[in-house]
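Have a look below at one chain only, the form predicted on its own, in structure tokens format.
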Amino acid sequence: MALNVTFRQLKVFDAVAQHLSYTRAAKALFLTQPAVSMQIKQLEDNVGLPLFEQLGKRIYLTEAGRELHNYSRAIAQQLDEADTVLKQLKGVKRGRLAVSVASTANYFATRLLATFSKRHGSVTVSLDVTNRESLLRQLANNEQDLVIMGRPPADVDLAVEAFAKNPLVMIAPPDHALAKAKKIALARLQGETFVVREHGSGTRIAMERFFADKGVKLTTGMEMNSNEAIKQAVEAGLGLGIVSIHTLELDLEAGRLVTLDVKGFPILRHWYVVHRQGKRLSPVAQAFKEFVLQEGSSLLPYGLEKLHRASG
């Protein structure tokens, strides 16, 4: 016997799914508790098996449940795609964008959304800042249109494609030891201490890496979750750090940090505009994308060319 389900039901159940709570899936939905339980209970009646189970306090979902979420995602991005063809098809102007960015990517984000919104005012934008995880994650789950991001791991299923780049720098505290050295070796950092982002994060991959290769063992110190933590540590002489060159931009202006002259720096990596393969993108964020492609390396806001003009 076919199900009998509804798309308010899969809804419903998709937000239950989602957030693992009858409370945040209705304040999701802004409907009352009652009204979402009475859904998972029809859909629970239709399907002929339980979706959820609760232990203690907290709900999960049964293999039945975790079965037609997977399905019922697939529906919901199939719905979408059909709505954005069909406002393809209507020329519509107007409309969303979600972009999420990883957190080294804020420090410009906003410049490149100011400009884009300049020129398009009827979009909406939503601007989501986080942690690589949490970025990966969301293109995992189709949650964004767009993600920006350092590069992606290349067994995902992506569309990838680079539009600027992004060097990462040493910096130290204005009087450190090494702070006019020229041509650093890099045996002559392995009796410092460095300040390091979270495992995980681009920014320690790439550097981790990067040591690895040149055979360098580096001691690390205090671990943040954030640049600007680690711009504040390394100011308040708890180590060195390395960053992108495109959080600098203030801090070397105001002369609370210097890049040291390090060989081997900078580290060349580069910012990625990303979303699922095969996606169909909206107008608006097809838009956004060329945009990105086309004029983001411009409105950086900090540079190599800066940097030796700097350090000159």
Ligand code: PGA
Given for the second form:
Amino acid sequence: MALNVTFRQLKVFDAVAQHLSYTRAAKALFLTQPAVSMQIKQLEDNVGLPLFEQLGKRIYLTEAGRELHNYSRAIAQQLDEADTVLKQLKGVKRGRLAVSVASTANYFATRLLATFSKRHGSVTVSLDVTNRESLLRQLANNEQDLVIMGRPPADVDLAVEAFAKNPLVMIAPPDHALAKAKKIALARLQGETFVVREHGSGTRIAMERFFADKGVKLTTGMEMNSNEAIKQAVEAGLGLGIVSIHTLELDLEAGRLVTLDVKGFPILRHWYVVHRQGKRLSPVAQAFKEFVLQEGSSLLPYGLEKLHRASG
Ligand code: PGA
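Requested next: the structure of the form predicted in complex with the ligand (the form predicted on its own having been shown above).
Below: every chain and molecule of the assembly, starting with the one above.
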């Protein structure tokens, strides 16, 4: 006999499996807890196996529960997709837009989203700023509409389009011995200490690859997971730093930091707009993607042209 379950039961099951709590699932679904328990009880009767087990205060999925959860996830995603396609057919351009960006991209992401939101008043935007590693996890789980980041690894099945240059520059305090030097050879940096971003940062990976390619061994000092912290440490004289030019708009203009004229610099990276290959973008997400590809680079804070002017 075929499995006799309703969409409603699957939806309730999916919520309980996700939250591992009847109370939280009930809240998320705007139901009462007894209503949720009853749906799960009926589903277990239909399936003929327990789907959850209670150990102490917590509930866990049984093996049958885990199997069913794989399917209920897939069905929920298909329903979302059907909803998206139908909305596309209706030409709806409103709704929610969930974007995640790399820490460094946060220096311009708000500007992009603000400009876009002004044009599409009925869009609710959520922005998550996080590191490269967790961006890749979000992409793997298909959690966000779009991600803005440095080039993702080629072995993941992603749609990846570049929209702007991201030059990484070397920064120093204005009174540093090399501040006015021209065409500094990499060998002259051997004695310097570098304040670096955390493992998993795209800037860090690009920096390490650059110096490894040139056979130069860097002395790294403090490690920090934000560009602001790096810039403050460099300003305080704790070492040299390597950051995206897009993080420097205010610091260069205020004369708090200078960029060094080092041979081979800037290290040229690019910014990409990324989503899972084959993902059906909602009309809003599609519109935002097109906006970023067409106008994104003109909205970035600082370009190389200005850098040359700033450093004379
Ligand atoms: P971040 O920058 O991860 O160092 O913040 C993004 C990138 O350049 O990949």
